[in-house]
Structures are given as structure tokens and as C-alpha cells.
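So this first bit is one chain, no partners, the form predicted on its own, shown in C-alpha cells.
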Amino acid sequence: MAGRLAGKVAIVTGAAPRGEGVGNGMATAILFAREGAKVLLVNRSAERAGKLAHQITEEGGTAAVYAGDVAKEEVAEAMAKDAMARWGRVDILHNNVGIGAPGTPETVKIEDWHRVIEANLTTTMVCTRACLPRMKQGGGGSVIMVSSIAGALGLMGSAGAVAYATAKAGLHGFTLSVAADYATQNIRANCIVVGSVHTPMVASMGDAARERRRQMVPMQTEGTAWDIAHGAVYLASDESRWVTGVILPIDGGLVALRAWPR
């Protein structure tokens, strides 16, 4: 490909998928490497991340594995130190860790609430905090958050997703705050709002739910992890050097055209 990330070092959290197929983190890591970045694959499962690293190196890319729970501040700091020790810089942080749990405010289990907030929001904060000093040292960087249409729209569902929606909406505010605080230091922060893509995370929903999700989309097609990854490459590259504080839906028009005529 074009080498749009040549010479850059990228950290991708939640890089390896939970099941068969290609997840958003996996697709992003692969495209980052294809575009010339050295990629640190961050995952709780070293085995799954190792398989992805092998795939990337087989293609001629450069990737390494960092295994750990980066919701813990000391682990996130060690992650950033690992990237620095390997390659001497951190240019890109792609915050992709995320989990969900069912429940409305009346039914969500409080332990699920805390777990989802920690995985989606706290992890993003501590990983960003760990990488910002390294980005400043290198003269700038790109921080990318991965949100969801659940954080942008009130989506009706039988089980509810109040914890997930709240956490993802929180990422929008976090993005704007980081963008404002670090713009003068050439560190950009942007957020991808993921639409109805088919990934291992949602594969268990079944064919009927998958079809309902497709029909919600104004373009009447289903997205893939590669659609998300191409957006991430743009936000990570110097092509977006003047882009910061953007909440970017990649969703077939769902957020913008929710009330589209049928």
C-alpha cells in the first residue's frame, strides 16, 4: 500500500478478536502495519494477540504483543514503556477496548455497570494518560477513540444497554477534552462512532438480529471491520494533520439520517 504510516509506532488496544472472524481492532492493526507502522498489539489474551502478530509478520509487517489488563494504570504505563523500549516512540494510540452488558437503569446489575464503565471509559483514560508524555516527547501524535452508535442514539431494545451507551457517550466528551487540551502540542484526538458492523463481538446475536441491524442502515448494507479500519488509518496518518476533536460516524448514514424516509 502507500506507506501512509511509515516510520510511526502505533499501539492498538483490544487488538485481537474474541472469536472467529475479523474484529475492529484486528482490522485496524493489520491496516496500520500494511501502511508501514510498527504495531504493539495489546490484549488480555497473549495467545490471540500472538496469532495476529504472526499474521502481520507473515505479510511483512512489524508487530509485537503486550498482554495485560490495561484498565489498571500501572499496566497501561508499562504498555507505553514497552513500545518505547522496542521502537523509541509512540505516535498513535488506538483505544479499542470495549465490552457490553444488558440492562436498563432498573435492571442493570451494579457490578456490570462498573465493569462496562471501566472497560470502555477508564481503560481509554489510563492508556491515553500513559501515551501522552511519549507523544509530546516525539513532537505530536494521534489518539483515536472507538465509540458506538449506542452512545450517539437512543436505540430501543428489549434488554437495554444503559451501561454501554453511557460509557460510549462518555468517550465523545473525553475526545473533545483531549483535543482541546493538547491541540497546541500537535496531539490530535478523534473518535470513530461504529455503526452496525458485523464482527465477532456481535456474531452471537444471530441472523435475525443481524438482518434487523442491516435494515436500520440508510444505505441498507452491513458494515465490516475494514470500514472502521480505513477510517482509523486516515485519522492516524498525516493526511488528517489538521483534524482534531472530530466525532466521526462510520455507519452507513445511520446517525445523520436516522429519520430518513422509507
Ligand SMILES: NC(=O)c1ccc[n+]([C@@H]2O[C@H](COP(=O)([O-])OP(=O)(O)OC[C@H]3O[C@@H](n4cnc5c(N)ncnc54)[C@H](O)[C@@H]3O)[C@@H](O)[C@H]2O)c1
Second form
Amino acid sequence: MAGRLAGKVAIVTGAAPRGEGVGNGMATAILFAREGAKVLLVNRSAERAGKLAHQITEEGGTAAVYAGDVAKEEVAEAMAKDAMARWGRVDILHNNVGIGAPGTPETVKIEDWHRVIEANLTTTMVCTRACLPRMKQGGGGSVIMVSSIAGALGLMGSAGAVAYATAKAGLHGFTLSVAADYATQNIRANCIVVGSVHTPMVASMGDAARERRRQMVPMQTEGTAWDIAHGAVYLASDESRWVTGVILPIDGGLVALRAWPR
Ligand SMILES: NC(=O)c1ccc[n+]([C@@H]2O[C@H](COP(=O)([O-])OP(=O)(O)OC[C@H]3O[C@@H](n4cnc5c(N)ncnc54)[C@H](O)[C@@H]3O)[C@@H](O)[C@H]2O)c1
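Based on the form predicted on its own presented above, generate the structure block for the form predicted in complex with the named molecule.
Everything in the complex follows now, all chains and molecules, and the chain you saw is the first one.
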């Protein structure tokens, strides 16, 4: 397939959405494939990832499934090996896995704290560790982190979300560190700060909360997973060959215009 990612091999973690609809990982995997990348869909659920692989191959793209829990270092290593065995290189790692849990420092359950740190930070760390040597071997690469406005602005509300905000903010430091350490090796690291997009991850949010969330956005519209995926294609492609260490909000202006009257 010709396209902006032609000839590249991409790994998308958490590619299949948790429920009906289009998640950030799903939209990104679809656009990567439409732009010509061969895409390894990594997910705990082989069944949901299989459904997405079918959808991608039906429209002429190339995708395969790797099932496993990427919080485990040996699974992350096996995932990178699988991509190498199938397609001989790893050019793009899209670290999409992430979960949240409610709670302030006083109320968050300690097991939730560890679970959220592991799902957002440890997965990103071990998957990046597994892919970097393969990217070096191939002459370069693009590592993309998936953060949240919670990591940039904090997250308030009666339930709080200190674990999520802390983990996502950690990804910003991780991004800068990888960008600095690998700049001379043509490996770029950038981070998308996801705004208020409507995906299966937030499907349980009631209509009133959804409307409140929309009104907080300076552009006064809700985002979709496709808005995130278009940014990911840019960061994955050679069009961004001179872009590294960037923390990029895709959020209708929320982070940039935080003093916007509301
Ligand atoms: N939807 C939003 O409003 C929003 C806002 C800000 C940030 N984000 C971020 O977007 C990313 C997720 O987007 P999505 O829409 O694809 O979410 P999703 O939850 O629908 O899909 C993620 C998939 O990852 C899988 N998964 C979770 N932990 C895993 C692990 N350890 N190993 C393998 N697979 C695992 C889940 O089973 C799920 O299928 C997260 O990093 C999230 O924090 C989302």
C-alpha cells in the first residue's frame, strides 16, 4: 500500500477498544494501515484484536495480532520479536495502553494506584525498552506516548484521579528523556496529550458530564479518536523527521488556553 507510512512496521499497544465504538488505539491502527504501515495489534484480548485485524485486512491493509499483557517485560520483548519475525523491522511504537482509577491521595486504593502506574508507565517503559534496539538496527524510529489532559492540568472532581494524573505526567518526563538519549540515533520520542474525546473508554460517562466536558473545551466541541489518530500518523511519519521531545495537546485548545473564560 502506498502512503505516508509505506514500508514501515508499527506496533500499537492496546489497539483494540474495550467496548463498542472507535477507541484511540483502534483509530490509530486503522490510519497507520491506511497509510501503508504493517501494523502489529497488541492487546490483552486476542478476540477483540482479531476483529480489528479482520477489519484492517478487509480494507486492504496489513495487520497481525499479538496477544498479551504488555506490563510484563517478557511479553513486551516477545511482542517486539514477533514484529521482527513477521516483517523484519520495527519503525513505530505507539504506546496507547492506559487506564484510570478514581481517588485523591486520601481515598485512592493503594492497589488502584499501583495498577494505574503499571498500566500507563510500566507498559510504556518495557515496550519502549524492547523496541529501541530494533529501531537502532533499522536506522531510526518514532516512539509515541499517549498522555491525557489530566497529566498536563491535573484532574479534579469529587472522585479525584491522582493516580491517573501522576502517571500521565510521568509520561511527559519519559518522553523528554527518551528524546534526549536517542536524538543522535534518529529515534524520536513525542507525546500526544489526549483531550476530551468520546471513546468506549468514557462510554459510561453520563450525558450531563459529557456536556460539561464539552463546554470546558475552548473550541466548544468534543473530539474523536480520529483526531488523535491523525496526530499519531504525523508523528509516526517522516514528515515529522525533525520533531522530537514534543508534548502535543490534541484537545480543542484546552491546555494552551487554560485561562479561557468558562
Ligand atoms: N478516551 C478518552 O477520553 C481519553 C482521554 C485522555 C487519554 N486517553 C488515553 O487514551 C489511551 C486509550 O485509548 P483507547 O480509546 O484505545 O482505550 P481502550 O481502553 O478502549 O483500549 C485500550 C485497550 O488496551 C487493553 N489493555 C489494557 N491494559 C493492557 C495491557 N497491560 N496489555 C495489553 N493490553 C492492555 C484493554 O484491554 C483495551 O482493549 C489511554 O492511554 C488513555 O489514558 C483517553
